[in-house]
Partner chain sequence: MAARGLLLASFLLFSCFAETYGMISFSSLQRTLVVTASHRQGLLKGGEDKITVIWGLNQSFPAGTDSAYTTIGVKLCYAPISQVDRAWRKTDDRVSKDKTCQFKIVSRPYSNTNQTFEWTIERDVPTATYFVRAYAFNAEDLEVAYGQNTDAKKTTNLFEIQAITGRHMSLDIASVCFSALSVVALMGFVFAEKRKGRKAQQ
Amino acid sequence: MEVQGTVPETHPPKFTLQVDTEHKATEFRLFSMAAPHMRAFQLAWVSFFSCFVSTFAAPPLLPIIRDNLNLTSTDIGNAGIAAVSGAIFARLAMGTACDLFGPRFASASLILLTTPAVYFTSIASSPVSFLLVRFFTGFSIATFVSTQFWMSSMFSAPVVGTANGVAGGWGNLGGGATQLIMPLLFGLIRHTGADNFTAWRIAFFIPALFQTLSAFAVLIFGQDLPDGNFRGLQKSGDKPKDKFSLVFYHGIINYRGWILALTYGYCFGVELAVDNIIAEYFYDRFNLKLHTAGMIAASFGLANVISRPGGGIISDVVAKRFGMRGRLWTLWVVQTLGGVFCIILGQVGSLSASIAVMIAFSLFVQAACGLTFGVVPFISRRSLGVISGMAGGGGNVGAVLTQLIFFKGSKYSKETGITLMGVMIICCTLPICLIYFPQWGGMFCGPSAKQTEEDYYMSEWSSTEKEKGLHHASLKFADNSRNEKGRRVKAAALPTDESSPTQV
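Please output the structure of this chain alone, in the form predicted on its own.
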């Protein structure tokens, strides 16, 4: 199908991967470094991973840090809340920055701005200074938004869920890896002769250096879009410069983004809350050694190796047959089951049962994260960054509320807090049934016969903007999104006399 208003390419760029009419990859090669698609993937997840390592470097060492800084349970709870609250508005701002300046510049800038806070953790001397460094370090995990935006800009509809799931999951893996890395670094430094209160401080220089190097790698080797960087494409006229006010407006008025912000708050938000408390929970409840508690806690985050990518892959596979309706149903089922396992985790009393249930819980709740961002790229083409920021920010809001309600102070025991958290997961997942795309349908209703993909995505552009040709990218995206009708109705939806190029 020829997209009306596009300029023919006399010398189309060549790519290693197969691409669609937007030059987004239609295949995903996990271990490839092919530029620009797979290179962007590798840079995105590694840089996001480094930010997760830094943000959650403190929890596995809390038994030592709390003795050094005389932290109370309230101080620890406040610091945990601070670590995830800073990214709430940072994620929304990051989404807008990606829409206007590109994911490469936005991501690297934030990483470099937050790196000093990681270094300064080593000189924290009071509960207040500890809270502040955790607060400012937590801004860095807003790079999740740039990661998802970048993947959605590089990969086409058939594989975008997989790309988002693997990049996000492997980045979130840092939350589990740091549970192993920091106690290991602490132990190695202790063996050199440092005392406990010195060793934990020195250990923080490693994640800080890792974060710094990842930012420079993104700047030097990354590329915003398949055809080039934002600034270069805008200068050449190949990418029109959009207005901040309109990009922001079309994002915040889309109710689907707000629903996913709520539901994401109780899959990713729960994951953040658990990263903050799980090591201390096993250490205190089962009287384990610090290293042992850290290893058990690490298994929760390390499940991201397969769970979140699995969610993205499942989303794409289900969509091939059932379209967007399949993506929504699968998200609801998986996240609800995550809530059920969370309730069980708070009720079991033996160490072995707790570990088994925790792993099952982690698999489902993290898969729900991947499933969520199998839906997000289709909510808005023009305001993709804002929608990604809303959903991502919702994750942090959920983490803050969960930490504040259930794990701050001594109102609830940790096991009771975990049980109640599971109840909230189930309740806050229900609004998924309200999401409806006129061209594809929702969980309980089929698509409207009068609405097409073009109608949906063109509604974000005024007639004046269309006359200027600013909507051409959205037209291409609408054409490449037809598979979201599902295999059963796709044949009826596609025109009989036109075909779409799938490879350049």
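Heads up, when I say rigid core I mean the largest set of C-alphas that superpose within 1.5 Å between the two forms. Residue numbers count along the first chain shown, from 1. Since this is a predicted model, take the numbers as computed values, not measurements. First, how it differs from the form predicted together with its partner chain.
Superposition of the core reveals a Cα shift of less than 2 Å for E467 between these two forms. Comparing the forms between these two forms on their rigid core, the Cα displacement of I435 stays under 2 Å. Superposed on the core, the two forms barely differ at L113: its CA moves less than 2 Å between these two forms.
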Given for the second form:
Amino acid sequence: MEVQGTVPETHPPKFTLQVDTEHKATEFRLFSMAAPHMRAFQLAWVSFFSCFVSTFAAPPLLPIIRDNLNLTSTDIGNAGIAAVSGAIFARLAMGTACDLFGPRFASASLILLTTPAVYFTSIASSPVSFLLVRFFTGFSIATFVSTQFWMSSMFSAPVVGTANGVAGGWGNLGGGATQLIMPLLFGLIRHTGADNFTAWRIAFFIPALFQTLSAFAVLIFGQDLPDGNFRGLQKSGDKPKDKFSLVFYHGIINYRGWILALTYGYCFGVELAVDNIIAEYFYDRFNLKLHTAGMIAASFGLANVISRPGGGIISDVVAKRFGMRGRLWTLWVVQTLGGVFCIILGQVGSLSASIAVMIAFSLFVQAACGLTFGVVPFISRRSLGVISGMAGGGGNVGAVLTQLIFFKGSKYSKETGITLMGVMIICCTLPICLIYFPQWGGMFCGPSAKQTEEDYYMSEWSSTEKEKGLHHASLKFADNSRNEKGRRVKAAALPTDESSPTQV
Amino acid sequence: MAARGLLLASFLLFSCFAETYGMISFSSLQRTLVVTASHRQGLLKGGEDKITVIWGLNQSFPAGTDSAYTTIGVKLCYAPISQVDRAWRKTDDRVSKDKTCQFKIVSRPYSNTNQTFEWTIERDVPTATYFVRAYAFNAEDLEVAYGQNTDAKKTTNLFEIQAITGRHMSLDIASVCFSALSVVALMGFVFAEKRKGRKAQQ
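The form predicted on its own done, now the form predicted together with its partner chain:
To see the whole picture, the full complex is given below, headed by that same chain.
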């Protein structure tokens, strides 16, 4: 079968995994290191994990740091907000950088440019310097966007939700793992005879080094696309270089990106806010020991090992039968249930009930994150990075807003804050009902019979650009995304659904 | 008669119960000890400077006040100004929940005469304003009395301690070097990639 289009090799590249016409993998083998697809997955989640470890490395050591740097509760609160606010714009910028330079360089550059902030945490000496290092370190979790972009570039529609969910979830795991890792490192270093106030400083070198090495690994072993790296493909003419202004424009005019930015703020944003306050909540309300409260706090973040991937997998499974409409409905139901458990969490008064409800809450809220990124890859093909960046940035805006409204100062008790946060989750999840894809439908409306996947993705390109042949990747993607129609509609509509990309 | 006896017994039992479960309130303790803390002038340095603490029973109290005292524990405590906006140093009237005094200076068996101790300020003491308090413990290791070198409002005889920074020259140099390495390495990779790209074009 001859593939029309711009594949220049004299022999087609051999891939270990099954691939589609864009050479994206149609299967996902978790424990494989096969280049380029699974290797990209392993590099993506490990480097993202290292950024989360660094960003949340300070909270578990705060009892020591706050005495060393003479911090007040206000200083600590401000630093916590700073840690998640830097990534708001960084995520949007990262999206654009991915579209223009490729996820490999975009993520490795950000990681290597933020490791100095982690190294400098070791020499922080005042509340101001502490806030600054937490602010700049927090930029690194914008690598979430490059991780999702990379997975969306390497994995095809049937498994993209799974790939995004596992990579995102196992990266987020870093926020929980660090609550166990950092105190352990601190204890080990102190054991060698160092003072408290020196031991925590030395401990920060470990996440910093881990971050540096993971960036090197991404650059040395990683690859942007199944066919090669951006720069190589651009130079050999296989990947046309796109214009930043147009990529950005087509991203921000797509209303679906804005809706997901809002709703992601109320699953992922809430997750970040809870990461910052949950240990204190259990410590104060139930008078637990600090390390017990820390372990409970860690378990909230550690649930990510199954919950977020679970969300991604469920998105793909539901899409097989019900297509995009199924993905949207499942996202709405799961995130709303997350809000319900949040309301309950603020109301229960016993420790065991609180832990049980918190775990249910974490499973639903993190699954909603995975489900969100089961929808994101389909919103735009040309501006995939910008849309990923908008949703990702929206997540951090949600984290900042939630902490400012409900958890700063003493306006609300933490219990009341948590309940109100649950109400806000439910309200801010409703806009998912407004998302409509002409070719696939929305939650309440079916698809328009005349619109096809090609119409939707080609609307991002002007006729002059099509003449130049810049749109071919989008065309292939449109063809590969046809199963988002769902099984019933697809069987009724098309006599055959195997076709090579239409030659324009 | 029997009912009153029962009531008294249950009341005593309850107060013992309450005390054994750490419900001793600080305001119920008598200030029977006299404590003074002397040190050099100026800002004291953690790990270097010394504080000399002298404590003993206030002789104006009747004899037998100290019959239950078994041990004396002397502690370094935060002054109110260092507790502002820091909930982890909060004063609580319940002694077991109180976080005012977090550093142990010395613990000694109780003796009738005045006792002295010279304490070198430890290296994990944070920068703050402090005073010194001594608790008298009974045989069940429960607080029964106290004394402090400041007044009831904790405004007099306070002293400041400056903590060690915990920083070392070697750490500073390592931080700067590794940071520079990361940035330079990135530039190296970018350059190498540009060269590879140029080659692919040829």
